[in-house]
Structure formats: structure tokens, C-alpha cells
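The form predicted on its own is given below as one chain in C-alpha cells.
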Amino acid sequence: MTFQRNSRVHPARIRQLNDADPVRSGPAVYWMSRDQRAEDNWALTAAIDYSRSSGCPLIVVFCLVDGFLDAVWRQFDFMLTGLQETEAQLHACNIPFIILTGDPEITLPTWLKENRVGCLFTDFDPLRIKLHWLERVIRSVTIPVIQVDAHNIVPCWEAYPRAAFGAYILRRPLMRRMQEFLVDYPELPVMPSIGFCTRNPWRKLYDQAAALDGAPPVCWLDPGSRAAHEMLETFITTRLDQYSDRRNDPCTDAQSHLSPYIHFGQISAQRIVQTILASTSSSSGDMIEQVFIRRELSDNFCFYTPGYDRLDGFPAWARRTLDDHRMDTRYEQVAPERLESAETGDSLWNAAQRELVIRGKMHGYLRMYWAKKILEWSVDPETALATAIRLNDRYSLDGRDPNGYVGIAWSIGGVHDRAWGERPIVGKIRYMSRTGASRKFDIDRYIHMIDELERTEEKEKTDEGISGASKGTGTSNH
């Protein structure tokens, strides 16, 4: 394939999704979606290489969809601020960046035809709605559509040909091919100017985001690629050595806080792994297990399991055991609205939910406990799964992500796990209790920390208000 021969990108990372031939007189377009960054982006590199070899101009397009999978002001604010930074980096390289609004399956083909585009590049995303958009775009155009997996270190379609039962299945092929794909990123070149001048309506986009119902932007985490790289450096120098021993303790700050940046594609997982490998920390292996093996396992599951967010995505043993206990008495049944407002009889669960609402992030260990309790308190497994996904996607900065869907499916449906001892309601699904959590960390201390966080948040709202976080400014105040 000519797109592979003329590119600095590993050929296994690139695949053409249709049989069309390029229109040599038209511009090349990179439809940026999941990987929202200019640097360290193999999809952009492939588009640049094609542009240079064919002599055609290059344009980057991003499609902004209102209300994407329950995303609210918080997530749109984080994304828009990162995209503004990406726009500036692309413009410094003479690459136009255009934001289209509306469903990509409608707006993108129309724009491509109006601008007589000759070839379309895009990045990889295993989520069902993204695959649907891509399929509809392919059916609507007569130009080549080239997909590049810029998100995974080992391309998802190369790592394993079907859904892996667990990390132990995927770990070996991933580790065997890791070095093959950990090649250095090329620097972004300055492209010839094509005189394509655009002005994206940032102020209007921020106003529309601020008008959405939902949680406001967070103030403890700055968006964008620059902030992502600073967070990575801070993590390696101050927290990585503690990661192996203290990552399951929510009372300590031992986590990387990189998941929102990875979710929005503001930093590449490959860059994170290369930087960690260059360190001398004894915790490097555990961090690579999370950011490489476990994260790519989630992509594998969602890519090969269309029902990743439904009960039919659970393994057969888990579906059977949940059905066997469907009619069990729920000793405590909590309505979804009471869960959202953290009004349960479990103060630990309430604290975890309040942290999610306030910070847009929940500690990984607590997210497992949080989801399993939702299963215990819901009228049936379907309600539990839908409730956990809705709360996660509404409040978490890294919601609507394969990691989130798989984490919830592991907790509620035994995905990537095995059958355990049988219990009421949860059947053979792995059980987690408050007593077990108390052996991991100081529960009272954690609850006190969240109480303090909530008081601080309320004081800031009283003193300053929240309406000026980004509304009407055209920029984000983080």
C-alpha cells in the first residue's frame, strides 16, 4: 500500500478501510478524533508524510458533537482548552485546524466534498458510536479512508485477533512486540503555507459548553498537552517510587493523574511508557502494567465486544450467576437518584461518589468498590450497569472510555476475572466489602479528606462563584 511505503509510521499501524484511490489534486485531511494532540501523533505523522510525498496540502479537522454520550460542561471545557493548544501548535507548523459541529457522519462527508478532499486519515477508537460514525463516513465518500492507531503502543488489530479472556492472555504478545513499536516520534515539520485561513468560534463553543446541564469544570487539573507532560514529569520525580506500595491507598497521592490526559489524547501512552522506562524507579514495571497492558486490554475488549456496555458483553459464567440470583432479596435497595446525590447508608461509598462529583476523578481501588455496591443495591444487574456507566460518564473526566467500561464490567460482570465463592445477589462475581477496604487503607481518614474537600469546594463557590470558570471568556480559567 502506497500509504505505508511512503510513511515513517510502522506499516502495521496503518490500514486502508476502503478500496478507493486518492484524488491527487485535492488536499489531504486528518480527521482528528481520539488523539487530540499535535506532537507524538502517528496519525498526524502519516497524514504529513502523505502530504509531502504527494505535494498536496494538509488540513486537520475535528468534529464537535453536542452532548456526546452524556458528556457535560466539565468534559467539554477540558477538551476545548486542550484543542485550543493543539490549534496553536498546528498553526505554528502552517497546518490549518478546523472545527466542524454536528454528527460527523453528516457534516464531515459534506465538508470533504465541498473542499474536494483527495484523501482522509483518521485515528483509532474502539467505541461503538465512533465505529458507527466511521462506517457511515466511509459509505458516504469516494476517497481513501486511512486509519492509524495512534492511541495504542501495539495497534489493537495487531495485538490479538479476538477478545482476550484476561491480561495474562494479552500480556505476552504485547510485551513481545513492545520494542518493535516503541520507535522515536519524529519532530513536527513546518509545512508550506497554503493560505487557508480559519477562525474557530472558541467563545461560542465555550458558551455552549457552559450552558450544558451538569458538573462544572475542575480546578485542580489543568487541561492540554503541556500540562499533561508536566504532570508526567511530576509523577516520575515525586510519586513513581511510591506507586507500587501505595497506589491502592486513596489517602496518599501516589497515582499518576494521567488518565484524563490519555482519555482526551492530550498525551500519548507511548510517550508515557518511554519516559517511565528511562527512569530507574522500582515501580516502573507496575506502572507500565497499568498504562500499557491493562489499558490496551480495555481497547481489545471494546473493539471485539460490541456489547461492551451491556450484559451480553459479560462472560457466560457471569451472566448465569447473575441470572441465578436475579430474584434475591436486596437488603438495601437504593434508587439511582439517591446514588447520584451520595445518600446511601455506606459512608465510604458516599465519600467516593462525592469525590467523583467534586474532582471528576475517583481512586481506582474505590471505583471497583463503588461499582460492586451499586450491583448489590440495584433492582437487577441491568439497572446496576446502566447506573454505574451513567454516573461515571457524567462526572468523570475520563468517562466514555474503554477503561471505564471495562472497569465497570469487571466489577459488575466478571469481565477479565474468574468465578469466586457464591454469595446472595452477586452470585460468583468477586465480592468487595468495607471490611476488606479497611485492611487496605484508613477509611475514616479518607472520609475526613473528602469532607474537607467538600467544605473547601463550597467555600470557593461562595467566595468566587463558578460561572466564570470558562463561560463567555473564550479561554479556560484553570
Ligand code: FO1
Given for the second form:
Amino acid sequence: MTFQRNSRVHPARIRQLNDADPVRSGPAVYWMSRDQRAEDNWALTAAIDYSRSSGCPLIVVFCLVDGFLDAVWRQFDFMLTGLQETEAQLHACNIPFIILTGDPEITLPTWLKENRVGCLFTDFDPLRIKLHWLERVIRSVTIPVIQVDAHNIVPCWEAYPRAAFGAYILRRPLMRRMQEFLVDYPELPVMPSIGFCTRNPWRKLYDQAAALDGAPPVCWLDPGSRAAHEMLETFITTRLDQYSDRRNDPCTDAQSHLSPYIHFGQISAQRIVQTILASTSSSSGDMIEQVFIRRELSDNFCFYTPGYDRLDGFPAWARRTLDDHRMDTRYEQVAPERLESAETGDSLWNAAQRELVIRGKMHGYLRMYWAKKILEWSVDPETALATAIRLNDRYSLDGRDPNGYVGIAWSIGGVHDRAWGERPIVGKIRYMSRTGASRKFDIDRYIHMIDELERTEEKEKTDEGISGASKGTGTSNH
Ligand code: FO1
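What about the form predicted together with the ligand, after the form predicted on its own?
Every component of the complex follows; first up is the chain already shown.
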């Protein structure tokens, strides 16, 4: 296929999704969606190589949809800030960046036809909504649609031909082909100027995001690729060494804090892995397991499991055991709204939920405990799954991500796990208890930490309210 022959991108990373021939006259377009960055982006590299070899201009397009899977102000603000930085980087390379608002299956084909686009590149995302968009766009165009997996080190369709039952299955093919795909990224070139430069209506887009209900932007994490690389550098130099020992202790700041950046594609997982491999840290193996093996296992699960966010995505043994215990009495049943407002009888669980609402992030160990308790306290497994996904998507910066869906499916539905000793309500799904948590970390200290966080948050809101009243503006800090 011509797109592979003239490209510096590994041929197994590119696949044409239809059999149309390129129209030489029109511009080439990279429909950016999952990998929202200019640097270290194989989908952009493939589009650049095609543009240079065929002498046609290159334009990058992003389809902005409001109400994306329950996303609210918090996530859109983080994403838009990152996109604005990406726009500046693309402009520095003479590559126009155009934001189309509305449903991609309508706005994109129309725009492609109006601009006589000759070839469409896009990146890879296993989520149902993205597969739907892609399928509808392919149906509406007669130009080549080329997909590049710019998110995974080993392209998802290359790594394994079906859903892997566990990390132990996927680890071998991933590790075997890792070096083949860890190819250094080329520098971003400056393209020939094509005479027009786009200006996206950022003020309006931020205001539309701020008008969404729900959680406000977080203040502890700066969005965008530059901040992502700074966070990676800080993590490597100050936290990576203690990562293995301390990562299950929410009282210590041993996490990478990179998942929101990976989720929005503001940093490349390959870049993270290459940087960690170049460090001499004793914890690099554990971090590679998380950023490479576990993350690519999540894409594998969502890509090959249409019901990745439903009970029918759970393994048969898990569905059976949950059915066997469907009629068990739920002694501590908690309604979804009381879960959202952190009003359960478990102060540890409440603190984890409060951290999620305030920081848009929950510590990895607590996220498992949090989801497993929702299974115990919900009227049935379907409600538990829907509640955990809704709360995670609504408050987490990295919700609406294969990693998030798999984390919840592992906790509630035994995905990538095995059966354990049988208990009421949860059956053979692995059980996690507060006592178990107390053996991992100081629960009271964590709860106190969240109390402090809440007090600081309240104080900042009051101060902002006072200063906001004098300034007369309440919008996000752009
Ligand atoms: N991807 C898009 O192509 N367009 C959007 O408007 C969009 C909004 C959005 C909001 C919150 C969020 O967490 C993700 C969002 N994404 C959007 C998808 C994101 O870029 C990732 O591709 C997937 O969520 C991860 O698979």
C-alpha cells in the first residue's frame, strides 16, 4: 500500500480501512482524536510523510463534541488547554489546525467534501463511540481512510488476535515485539506554507465548556504536552525510585500523575517507556508494567470485547457467580446519589470519593477498593457497574478511557483476574476489605489528608468568590 511504502512509520502500525484510491489533487487531513499532540505522534508522521511524498498540503482537524460520554467542564477545560498548545506547535510547522464542532459523522464528511480532501488519516481508539464515528465517516467518503495506532507501542491489532484472558497472556507478545516498535520519533518538520492560517474560537470554546454543569477544572495539574513532559521529568527524578515500594500507599505521593496526559494523548506512552528504560531506577520494571503491559491490555480488552462496559463483557465464571448471589440480602445497600455525595458508613470509602470529586483523580489502590464496595452496596451488579462508570467518567480526569473501563471491570467483574473464595453478594470476585487496606497504609492519616484537602478547597473557593466578585468574572483561568 502506498501509504506504508513512503512512510517512516512502521508498516504494521498503519492500516487502510477502505479500498479507495487517493485523490492526488486535494489536501491530506489528519483527523486527530485520541492522540492530541504534535510531537511523538505516529499518525501525524504518517500524514506528513504522505503529504511530502505526494506534494499535497496537510491540515489537522479535531472534531469537538460536547457531552462526550458525560464529560463535563473539568475534562473539557483540560483537553482544550492541551489542544490550544498543540495548535501553536502545528502552526509553528505551517500545519493548520481546525476544530469542527458537532457530531463528527456529519461535520467531518461535509468538511472533507467542501475542501476536496484527497486522503484522510486518523489515530486509533477502541472505544465504541470512536468505532461508530469511524464507521459512519468511512461510509460517507470515497477517499482513502488510513488508521495509525499512535497510542500503543505494539499496535493493538498486531499484539494479539483476540481478547487476552490476563496480563500473563499478552505480556509475552508485547515484550517480544517491543524493541521492533520502539523506533525513535522523527523531528517535526516545517512544512511549506499553504497560505492560510486558521484561528479557532478558543474563548468561545472555553466558555461553552465552563457552561457545562459538573466538576470545575482541577488546580493541582497543569494541562498540555509541555506540562506532561515536566511531570514525567519530575516523576523520574523524584518519585520513580520509591514507586515500587510506596505506590500502594495513598498517603505518599509516589504515583506518576501521568494518566490524564496519556488519556488525552498529550504525551506518548512510548516516550514515557523510552525515558523510563533510559533511567537506572530499580522501579522501572513496575512502571513499565503499568504504562506498557497493563495499558495495552486495556486496549486489547476494549478492542475485542464489544461489551467492555457491560456485564456481558465479564468472563463466564464471574457472570455465573454474580448471578448465584443476586438474591443475597444487601445489608448495607447505598443509593447511587449517596455514593456520589460520599455519604456511606465507610469513612475510608467516603474519603476516596471526596478525593475523586476534588482532585479528579483517585489513588490506584483505592480505586479498586472503591469499585468493589460499590458492588457490595448496590442493589445488583448492573447498577454497581453503571454507577462506578458514571462516577469515574464524571469526576476523573482520565475517565472515558479503556484503562478506566478495565479497572472497573477487574474490580466488579473479575476481568483479567481469577475466582477467589466465595462470599455473600460478591461470590468469587476478589474481595477487598478495610482491614486489608489498613495493612497497606495508615487509613486515619489518609482520611485526615482528604479533610485537609477539602478545607483548602473550601478556603480557595471562598477567596475566589471574594476576588471573583470584585473582578466580576467567574470563568476558568484562561
Ligand atoms: N475525542 C474527540 O475526538 N473529540 C472530543 O470532543 C472529545 C471529548 C472528550 C472529552 C473528555 C474526554 O475524557 C475525552 C474526550 N475525547 C474526545 C476522547 C479522548 O480524546 C480519548 O480519545 C478517549 O476518551 C480515550 O480513549
